[in-house]
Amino acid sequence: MSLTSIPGIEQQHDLLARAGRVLAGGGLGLFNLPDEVNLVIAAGKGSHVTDVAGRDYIDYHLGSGPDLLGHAHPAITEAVTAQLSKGTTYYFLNEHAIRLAERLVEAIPCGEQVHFTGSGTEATFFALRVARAHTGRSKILKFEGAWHGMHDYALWGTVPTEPSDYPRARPDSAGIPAIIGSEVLVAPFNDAERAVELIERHANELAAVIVEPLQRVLKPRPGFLEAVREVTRRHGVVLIFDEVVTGFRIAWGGAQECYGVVPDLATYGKAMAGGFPMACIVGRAAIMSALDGRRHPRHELAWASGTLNGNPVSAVAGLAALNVLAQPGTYEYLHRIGSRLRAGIVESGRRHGLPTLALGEDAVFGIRFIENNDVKSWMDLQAHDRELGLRWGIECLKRGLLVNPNEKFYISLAHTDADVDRTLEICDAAFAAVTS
C-alpha cells in the first residue's frame, strides 16, 4: 500500500517506525520528543506547523531557533527561488556572500571581517583554532552549562548534574580523548570572582575565553561579562561571544548591543540566514588575519576552508533575513509578544501552585520549575523540577504547542497575540493536568 492512501495518523506511525530503524537513534540529533508525542513534520507556514497526520502546532522551537522570521516567510522563498535557478553552489566568490558580510560587518559591534562556516559547531571550533594562532597559546576557559556544539573543546561540562571539579570537568560525550581536558578550563557562569582568578593564573596559556553572554536561559549579572572582558584585554587573551542564540535575536546588535560589552569575536548562526545552513566568525581584523593566505604561508594560517562556505543559497536567504529584521518596530514587537507569553506563563503556573520561573530574555526563554527566584548559574538550575517540566511539555504537545520539554521556547516575528492567548489557554490546561 501507498503512503499516500494510508491514513494520516498511521502513516505517521509508519514514518516513525521506520525512522527508528534507519536513522541512528531514530533521530535527527541529541534531542528526540517522547514516543506518546513524537511527530513527523510535514509543512510549516508562519508561526505554526503541521505534522503527517493533519495536526496544526503553535511552534515555539522554529528549528531550533533559526526561524526568526516564521516558517517559509515570503521574502525568503522569494530570494532562495530566484537563486536556484543560478545554481546551489560554487565553492569560489559569489555576490550575495559579499554582501551578507558587509551587512554582518555593519550590524555587528565587534565587527571588522567575517568567515563563513557551514554550522554553529563550525564556528565556535573554528574560532579557537584563530585564537590560538593569533595567541600562540593553546587553552581555552568556558563556562559550566554552556553550548558551544558538538565539537571536542566544546563538550566538557556542558551539562553536569553537580558541580565540575574547576578548573577541570568531565567529558558530556563519549568519544572524546580525554588528554583534550587539559587544555580546556571549566568556571561557573555568573561568578565573575572565580573568572577572574583562573584567567589571570592561567593567562600566560590562555589562548581564549569563549562565553555565550545569554548562557543558555541565564542572563548574565550586572558586571560579569564586562570584568571578563576587562581581565581577558589586560592579558592578550580572545573573548569570543558565543552569539549563535542571540545574534539578531535579542537585539539587532545581538548581545553585544543588549549589554553593552563587545568581544574580540563572536559567532553567528540560526537567525542569521534565515532558516538556512549557514554561520560565521566575525570580529577584529587583526585576529581574523590568522585565516588570511594572502598574508601567511600555509602552515602558518588557521585552516577553515569549507565546501559550503559562503553558499549562495544560504547567503540570500540571510540577506532576505537580515532586512526584514532592519525594520523599524521588529524588536519591540518580538520583546511585546514574548514578554506578554512569559508573563502569562508564569502567572498561570504559579495559580496552579507551582513555582514557575521564564529565564531568560523575551524572545527566547526557558520555563523551570524551582523554589530558588535567584538563578544564576548552572548548578543553580539543577534544582528545577526536571520530571515536573517533562509531563507540563507533553501535556502542551498533546493540546497544540511544538515544545521541546526543559529546553527553549523561541519566538519569532510571526507569532501574534492570538497565538499568544491560545498558547497560554493550552498552558493552563497543561498545568491543571499536572497537578490534578
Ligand SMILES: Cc1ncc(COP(=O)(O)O)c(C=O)c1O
Given for the second form:
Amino acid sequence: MSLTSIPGIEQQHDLLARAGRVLAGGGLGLFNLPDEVNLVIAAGKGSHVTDVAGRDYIDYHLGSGPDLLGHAHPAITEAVTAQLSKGTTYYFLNEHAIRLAERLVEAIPCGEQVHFTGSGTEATFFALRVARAHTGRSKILKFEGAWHGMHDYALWGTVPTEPSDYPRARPDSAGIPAIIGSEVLVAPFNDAERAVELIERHANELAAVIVEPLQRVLKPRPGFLEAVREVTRRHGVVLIFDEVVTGFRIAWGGAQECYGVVPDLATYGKAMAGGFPMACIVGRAAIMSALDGRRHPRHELAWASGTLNGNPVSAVAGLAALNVLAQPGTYEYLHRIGSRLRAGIVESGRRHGLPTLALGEDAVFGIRFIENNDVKSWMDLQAHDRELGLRWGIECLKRGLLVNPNEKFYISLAHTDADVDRTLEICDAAFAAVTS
Ligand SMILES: Cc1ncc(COP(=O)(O)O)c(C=O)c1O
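One more: the block was the form predicted alone; return the form predicted together with this ligand.
Below: every chain and molecule of the assembly, starting with the one above.
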C-alpha cells in the first residue's frame, strides 16, 4: 500500500503542519523525528501504539520510560477513573500520596522520607537545593554525559562532542547564566580515580555529587559507584542517585539494589507514577529534614513547594503501577524479554557486518554501532556511528517499531515473545536496508 493510500495520512499531515505552526519547534520538547517518519500518536494499548494515519507500532519508547506496564494498563485506568470523580487535586494532604510515600520508603534502600515533585527535573533541582541547605556548601559535581533534566545546574557537560576541561564544562543550552558554571563541576563517568581526586580537592565547597548509576546506557564499572560512595561519605558530601530512569525498572529497589550501593538521596520519576506526572526525592531523614518547616524557620528551610505536588490522580496511578510491579516474576520477565531482544538485535546487526552493541541493562538499553567493545564513558561513546544509528532507526520506524534513533529501547511488562519475534524481523530488514 502506498503511503498516500493509508486512511488518515492526510489528517496526520495536516496535524503535523499545524503543530509546526503553533508549537515552538513543532514538537513537545527537544525531540523531533525526521519528517519522513514523523507521526502523531492516536492511541496506545499494551505494547503497541497507533498513529493518526492508522499505522501500528510496537512501542519501545514507552512515553520515554513511564509506561513500564504498557499503555492503558487496566489497573491504572481503573484506579485513575475512580479517583477522577472525587476531584483531581487538593493541595492539602490526601491519603493516596501518604500511602505512595509509605510504599516508596519500603521499596527504596535509601528511602526514609519522601518529597513529591511534578517532574524529574524538579526532583533533581530540589535534591541539589536540599543538599546545599543540609551542608551549607554550594557546589555540585555531576558526570559527563549524565542527564538530570532541564534546569540550569543540570545542563553542563550533558552532550559534549569534545572532552570537557574537567572539572569545568560547557553549558548545553542557550540561556544558562555563565556564573552557574562555577558552581557545577563535571567529571568523566566510570573514572573512579579522577572522581575521587576531584571530590577530595573540592570537598570543602561541595554540597552534592549527583550520578545516574546507569548513565544513559552505560553501566557502572565495578568499584566506581563504591568509590564515589566512600569518598562522599568521608567528606560529608551528599550522594544523590538520579533513579528517574532506573527506579522500579532495572530492579524493584532500582539501581541501589541492582548495584549494591546506597546513596543519601535519590530522585525518582517516570515508572513510579505509571505514566502520570509525578516524581519525587527520597532519602535519609537527617538530610530530608532541610525541607521540614516544623524544624526550621522559613529562611533556613529548603523551599520545594509545587501546586500539584502529591496530586491524588498521579498518586493512585503510582500505587496501582507499584502493585503490579511488586508481583512475583516482574523483573525476571523484563530481563528475559529484554535480553532476548538485545541478543537478537546484536546477532542480526553483526550478521549484516555492522559493529552492533546493545549497551545498558535488559529493561533499558541502547543500540550503538561502534568498533570499541569497551565503552565506559560518554567520550568513548562519541566514536559511535550516529549517522548509521539514525538511518537504522528510521528504517525501524518505517516498518512499525516506535523507537527514538540513537537513544534507548525501553521494555515493558506488556511486550510479549511474539512482539520480540516481530521486532527482530523488522530490525533485520532495517539492517538489510541500511547495508544494501
Ligand atoms: C535520569 C533522568 N533524570 C531526570 C530526568 C528529567 O525528568 P523529567 O523529564 O520528568 O523532567 C530525566 C528525563 O529523561 C532522566 O532521564
